[in-house]
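Next up: just one chain, as structure tokens, the form predicted alone.
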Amino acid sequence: MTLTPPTAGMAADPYPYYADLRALGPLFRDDESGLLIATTAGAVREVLASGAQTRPSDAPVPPAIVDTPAGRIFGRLIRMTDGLVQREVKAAVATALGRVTDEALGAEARQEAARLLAAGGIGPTALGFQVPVRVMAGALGFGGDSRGELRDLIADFVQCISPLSGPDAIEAAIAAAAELESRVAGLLGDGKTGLACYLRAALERPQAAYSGHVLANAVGLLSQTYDATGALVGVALVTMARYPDSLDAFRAAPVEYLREVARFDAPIQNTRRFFHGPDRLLGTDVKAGDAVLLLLASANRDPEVNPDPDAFDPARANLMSYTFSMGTHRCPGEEIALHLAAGTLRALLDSGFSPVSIDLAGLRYQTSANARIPMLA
């Protein structure tokens, strides 16, 4: 495939290309896409610390889902918003997540994966996109019988977030969003314990508007678990296939192993920011309306922050990773994602699956705007 900055993450090995982009400068304008490209760790930090926003000023919600259930959820997700409300909701999400233990969720993921594998008919890719969502649904307070259905609804809903989705996918996302709204509202109405109710308690405010943020970000916990954690499971298996001698390191310290995987072959390769007014960054004039593509995967391989960055080293000291972002938009569920992926992978290895069976020569990656999802059996 012809590599471009926005699509490089779908290539078999985009990292030499990212090195070439870093040589062009920390921040440059790509003539083909019109995007500013942040290639280095320093540039990514600079953009994230600037006034750049997560959405364009004229499209806080994608036009195709405005005034729909999907649009209502999208417009309140902390990953898609900025400002005071975003910060308050994010703090509440962090407080709610603090009520569960990462280790317990990891153990539950291992048990859930073992159960699905024992039932048969599921491959490693499907396992990575099933288990974390099912476990997170349980943590939110949903009963076991509904967790498979919730996973399917989330698989439809996340299509409204991707700019690559066509009309049929958007229609399915809108329908899924309406059902998710109903199910989460019912869960909150039951008053049971779980992350959804913990989030509601943490966001107790006189403003009625906050009730919508509780519902939306409960859905957001499921959607981020689906794509980012599923992709992490996939790239970890590919890394194990490439470095079979590293399996002992995974078994000894699975979460630390996955931290290095997330740096070495980032499951989320890039993200975007938008300037609502003029600025100047790293000697480059930025206009209102400019979009910046932050190459998180390239920043992870920047030798200025990670010496010998192209080496996979599960024991790497002073690891610097931008995969989960940083600053006000750093993912509050990073530790949960690592533990969910670790539990899923441990069960898969326990079942007798051998990563060396992966056909690396024929490996392909799913079409995605930013996620790196290996197409495994």
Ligand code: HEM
Given for the second form:
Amino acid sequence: MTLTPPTAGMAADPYPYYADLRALGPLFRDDESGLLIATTAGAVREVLASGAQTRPSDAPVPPAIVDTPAGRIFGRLIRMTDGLVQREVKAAVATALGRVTDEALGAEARQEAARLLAAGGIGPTALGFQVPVRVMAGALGFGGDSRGELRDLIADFVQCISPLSGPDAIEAAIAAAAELESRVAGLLGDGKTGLACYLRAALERPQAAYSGHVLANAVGLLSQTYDATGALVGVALVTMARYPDSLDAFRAAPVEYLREVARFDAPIQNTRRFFHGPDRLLGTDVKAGDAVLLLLASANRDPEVNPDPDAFDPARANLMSYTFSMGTHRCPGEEIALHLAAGTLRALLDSGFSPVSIDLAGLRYQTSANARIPMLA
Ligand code: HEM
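Mind sharing the form predicted together with the ligand? What's above is the form predicted alone.
Starting with the chain above, the whole complex follows.
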């Protein structure tokens, strides 16, 4: 496969290519894609600290979903917006997430995974794309019976976030968004506990007019959990297959092990920013409309921030990771994600699954704009 900066994360080993890109410079313009490429840790930090925004100024919501339920949610997600409202809603999301316990969610993930494995017919990839999001649905306040349906709705909804989706996928995403809106509204009507209600409580004081934001960002907690955490489960299994001697380190300290996995083989390889006005960054002039691809996975392997970056070392000291981004949009779910993935993987290993059975030579990665999803059985 010919590697390009936006698609390298689908390759078996994109890391020598990322090293070549870093050698070209911290920030350069890629003529083929038209994107500016931030390759080093310093460049990624600088772009994230600049005024660049998460969406282009002429398309805050992708045109295909404007004026649809999917667009209504997308346009209010803190991940997809900038400014005062984003900051206030983000603070409320952090407050709400602070009311759940990472360890308890990890334990629930272990139980849920054990239950699904005992029922049979589920492989490791599917498990990663079922368990974390089901547990998050439970944390939002949904009862056990509906969690599988919510997972299916989210799998459809996230397709409206990917720039690679065609018309059928967009149609499914719009239908799923309408159903998700009504289910979260039902939850807010009935419930008093759970993340959706905690988010509403955290937003009540600043502004009553935030009700649409509560709904959208409750859905956002599910969508943000879904593919990134599923991808983390997958890349962790591949790492275990490559470094079977490291399994003891996982058993001893699963969350710390996964923190190094997330640095070493980032489940989210890149993110994007858009300039709404002219700027100058790292000696490069940028103009309004310029888009930057931030290679988070490459920044993690920059020797400037992580000595011996190509070594997988679960005991790494002073680990520096860009996988969860930084600055205004830094992921508020990092610890939760690590615990959910840890619980899922512990149950999988308890069930007798052996990572060394993974066929590394035949491994393929799912098509994705930014997630690194190994296709295991
Ligand atoms: C391994 C799993 C995960 C990875 C790799 C990941 C990564 C990221 C990244 C890179 C961003 C910021 C993107 C940017 O700056 O452009 C982000 C944002 C976000 N993540 Fe995560 N995430 C993960 C799991 C989760 C989970 C489990 C939750 C929910 C508890 C979550 C909630 C969020 C939210 C709400 C945002 C938006 C924050 C904002 O824009 O202010 N994430 N995540």
